[in-house]
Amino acid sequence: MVKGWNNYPAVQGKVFRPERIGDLVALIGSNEKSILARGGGTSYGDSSINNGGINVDTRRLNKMLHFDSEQGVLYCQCGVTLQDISRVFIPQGWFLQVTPGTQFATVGGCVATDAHGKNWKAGSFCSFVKGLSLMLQDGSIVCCDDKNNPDIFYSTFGGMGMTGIILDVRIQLRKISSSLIDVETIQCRDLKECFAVQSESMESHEYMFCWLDSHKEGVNMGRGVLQRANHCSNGPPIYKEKRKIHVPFYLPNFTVNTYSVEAFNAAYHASVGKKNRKKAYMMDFFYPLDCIANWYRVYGKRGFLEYQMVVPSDGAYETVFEILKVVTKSKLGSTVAAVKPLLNARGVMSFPMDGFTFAVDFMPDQRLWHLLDTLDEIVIANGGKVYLAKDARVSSKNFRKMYSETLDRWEPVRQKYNPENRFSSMMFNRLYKG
């Protein structure tokens, strides 16, 4: 079974593991499939599943190439994680510039979706990124950054794969001297509130993110807790393991319904207080989820879907509103959302702009279709996007009112270093066939 993190969609497919370069190479010359490359298998909907051709597991290529210890700049293959990079750098004080919420994604799974993070103010992975090199769908390889070969370099980033098989990355790290951040929580009465206290913390604050609550209605509706810290200058950086809790099973489907996640939310909104401080575990603080193993089986077999969006700065209280409020009304969104900053990414497909991004989890449900379809249509019409990463449904006519601009200037690159679509996924088909 082949499937994103969030279990939804799951389908039949065929993977190859391979343990060298070499293998790849054989891959493409003897298989007439397509062929998609995965990492950990951490991105939600239908981006890394290819249902009709080879998935290709990365995971077994995994190793650390050279470390320059002065400039801070890892090389590394496709398949190394993000935690075995914090496992590896954090004791010598160094760690990732720009990290998404779990460090089980591997390099190249965050290049080929542009991660994101917290870190609002570094942008995405794209800017830390020196240099990387692609297996073309003919098996040859380029290398490429942003001198050679600049038009695949920067079509590869949020290109989802479709550019060709990410080998090795030399990635910017960053200097630390401790492993420990300083986090403010702060509980907001409404979204208005949330959105002031995101503002006023851009300047003194590295790091933010705001939960948000998706069911509460009326004059508190956006009511929410924010987060925002910064690195701490003392404690010696050290890494270390935590024991995870386990999820053994998937729950019943009706174990996440309307009454289990409005008393959550007024559970975790009240929990907090109005205000407090405390110095956190940066593991504990960037990943939060990865301490419950297989987390996504609490929303049941059929799994969950994530709607993320972006809009720009200029309106973008005035539009989170209005989608707030539309799902809101549905109660139909799940216990996590959440909304935080972005800045403009460099890659051509990236999702990044400067602006805001809104995202909250829902069960599959009938209603749940036309309810997305009515989000796409305030999304577009305020200029924002979906983000690929997280999505498994988004037509292929709003697909293309969400990226017209940068299309325009991908898919000339595509078809260069693409041309027989060798490199394909069920996302892919959906958004250009469907």
Contents of the next structure:
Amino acid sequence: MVKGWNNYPAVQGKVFRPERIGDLVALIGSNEKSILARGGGTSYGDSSINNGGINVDTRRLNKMLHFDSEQGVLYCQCGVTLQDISRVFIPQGWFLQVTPGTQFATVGGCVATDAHGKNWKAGSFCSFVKGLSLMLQDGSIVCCDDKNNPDIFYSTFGGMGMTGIILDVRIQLRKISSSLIDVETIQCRDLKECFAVQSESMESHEYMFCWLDSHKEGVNMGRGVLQRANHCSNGPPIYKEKRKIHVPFYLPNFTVNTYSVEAFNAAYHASVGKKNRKKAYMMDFFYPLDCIANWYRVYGKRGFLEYQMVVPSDGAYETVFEILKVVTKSKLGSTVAAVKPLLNARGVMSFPMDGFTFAVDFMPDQRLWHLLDTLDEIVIANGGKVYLAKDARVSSKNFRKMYSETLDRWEPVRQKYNPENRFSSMMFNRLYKG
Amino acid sequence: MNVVIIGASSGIGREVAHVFSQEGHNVICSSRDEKELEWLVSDLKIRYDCSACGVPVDVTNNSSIKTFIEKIYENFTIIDCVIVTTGTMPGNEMPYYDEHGLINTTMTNYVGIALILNEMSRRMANNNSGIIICLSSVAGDRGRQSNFIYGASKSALNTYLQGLRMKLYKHNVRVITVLPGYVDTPMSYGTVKQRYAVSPRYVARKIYKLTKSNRNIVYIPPIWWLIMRIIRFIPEAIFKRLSSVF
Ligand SMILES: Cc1cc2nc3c(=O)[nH]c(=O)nc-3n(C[C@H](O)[C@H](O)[C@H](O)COP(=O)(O)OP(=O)(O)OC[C@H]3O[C@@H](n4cnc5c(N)ncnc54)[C@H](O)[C@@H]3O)c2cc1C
Ligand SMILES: NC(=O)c1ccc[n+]([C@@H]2O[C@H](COP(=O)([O-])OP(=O)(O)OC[C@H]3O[C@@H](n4cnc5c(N)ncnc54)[C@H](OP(=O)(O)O)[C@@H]3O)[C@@H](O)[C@H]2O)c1
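Having seen the form predicted alone, please provide the structure of the form predicted together with the partner chain.
Let's see the whole complex now, leading with the same chain.
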């Protein structure tokens, strides 16, 4: 079974797991089938699934090849996970400049999705990629950076694996002097307050993130809990290996329902209090969900869906308000939603743009598909787009509207390097051929 | 300790290199793939801030073995521990009468290893100390129609290691035979259900613990001791009819 993190969709597929780069060259040479690289499989949806061909599990291509301890530049293979990086480099006083919310993601996956983090001001993961090498459809390897082959370099950022297999990456790390984060948690009454506190914190805080109640309607719609944080400057940088809690089996499908979600949201909102401030361990702050391995099992075997979009800053509040209204009314949202600012990224197909991103999880339900189409329309009307790494359902038509400008620049490069669609995925087939 | 790992470029050997470097030992990594060894050595150094190096060898080639032995004893006067994880298994699609399959399997899994261990054990015996850990397989415990070319090479290896163990006992050199069941490496990937296989890191940790024990023949995980007991217990007259099972 091949599936994304959210278990939807899950399909039968062929998986190949190379131990070395040479195995990959041999695979491409001896095979006609389409190929898709996948990393930690932490994206949601069908982007990391190739149902018609071979899925290449890159997690054993995980060697660190060079580290420049003066400049903090790490040269590593694509399958190195963010956890590997923390484990090795936090004790040496280095950390990722930008990290998504799970440490099980790989460097290759973060480049292919151009992942964003809670520090919107820094940009996205690829803002700190200095160079990479890519295996093309004939098994040859091309090295690229902003001077050599810049077309494929920038088209690979957020390119969802469609330009080739990312083999190794050079990334710039940042210095840290403590493994603690100074986190302030603030309760917000409604969406307006959430946005107000966000804009008030933009200068003062590096990290920012806001959870929203996806069920509360009426005057308190968009009530939420905002976290803003900065790195502490004292206290030694240390890495602690945490024991993970495992969800041993899939819970029944009804575990996550309207009542359990509402109870959870109310309890979470109340637990925070008006405002509190404490020092948290880095890993707990960046990867709060990772302490429960395979938490997706809570949703049952059918999995769940996430809808994540970004809209330009101008009018962002109104758009999020409109979307939240539709979501809360439907009562289909599960647990919490989230909103945070983003900054335009370098990659041709990158998701981040100057604006705000909003994400919400859903339990699969018959009524959902229609609801999500409605959301697409609102997003398109306001100049926004959905995040491909969280998508399993956008129609080809809507995708072309959302990504129209970027596609014009991306498509020629993709066709130049991947002319026979040798690299392909379920998502690609849906968005291109649907 | 100075630890030589032969077969370090992949699977169990690679994880053994990680565990021993993490524990602060000096590892010398070998296999045929020079480029991969070079990368492995950088990886180990970055992750564990340890000392490590790579020395290539092809165990099916006698002159390559000679150069290899010379090279390591040129750089290190004493090798405290050698761990052999080289191995090859002919694919199911290859008929048992394939000449090249037979020769390559036997050379890699038995003859080459014996050539290397003969040289290294001699030097360890002179020193009156040393540890030899060699990976074999439960497939060597009983010949089965599905992979007896591989199994036969492993039982030759087992017998060799038994003899070597006895020979070196009075020289304070320990010889440990490790018999893994299914391990999640390229050798078994796709042939057995992943959930029946243990991780190579698990096997590597067990191997590390063995350096501090007095055990001789070790099944990993231990349940394979019982399974192989039962399989060996079946009389040959019955066993030969069970080709659909084994
Ligand atoms: C709890 C949680 C929190 C998350 N938070 C965030 C967040 O804050 N921000 C964010 O952006 N995302 C987030 N994500 C989504 C996900 O973690 C990121 O998109 C991540 O970058 C995916 O990395 P991966 O290694 O798991 O890639 P996969 O999911 O395996 O693959 C994702 C895509 O990358 C491609 N790919 C992977 N490796 C390669 C390679 N070597 N060469 C070419 N293409 C490749 C695949 O083909 C696929 O299209 C989160 C996920 C979870 C589970
Ligand atoms: N995986 C299992 O399920 C399993 C089960 C039972 C026993 N075992 C045994 O455990 C050992 C390790 O297995 P593994 O799964 O780790 O296998 P693997 O991943 O295939 O690794 C085999 C190693 O042997 C090296 N090698 C092969 N031929 C060589 C040669 N001629 N000269 C030098 N090195 C050579 C390879 O390196 P190069 O290609 O770079 O030379 C590679 O590093 C083997 O002895 C195997 O029989 C494995």
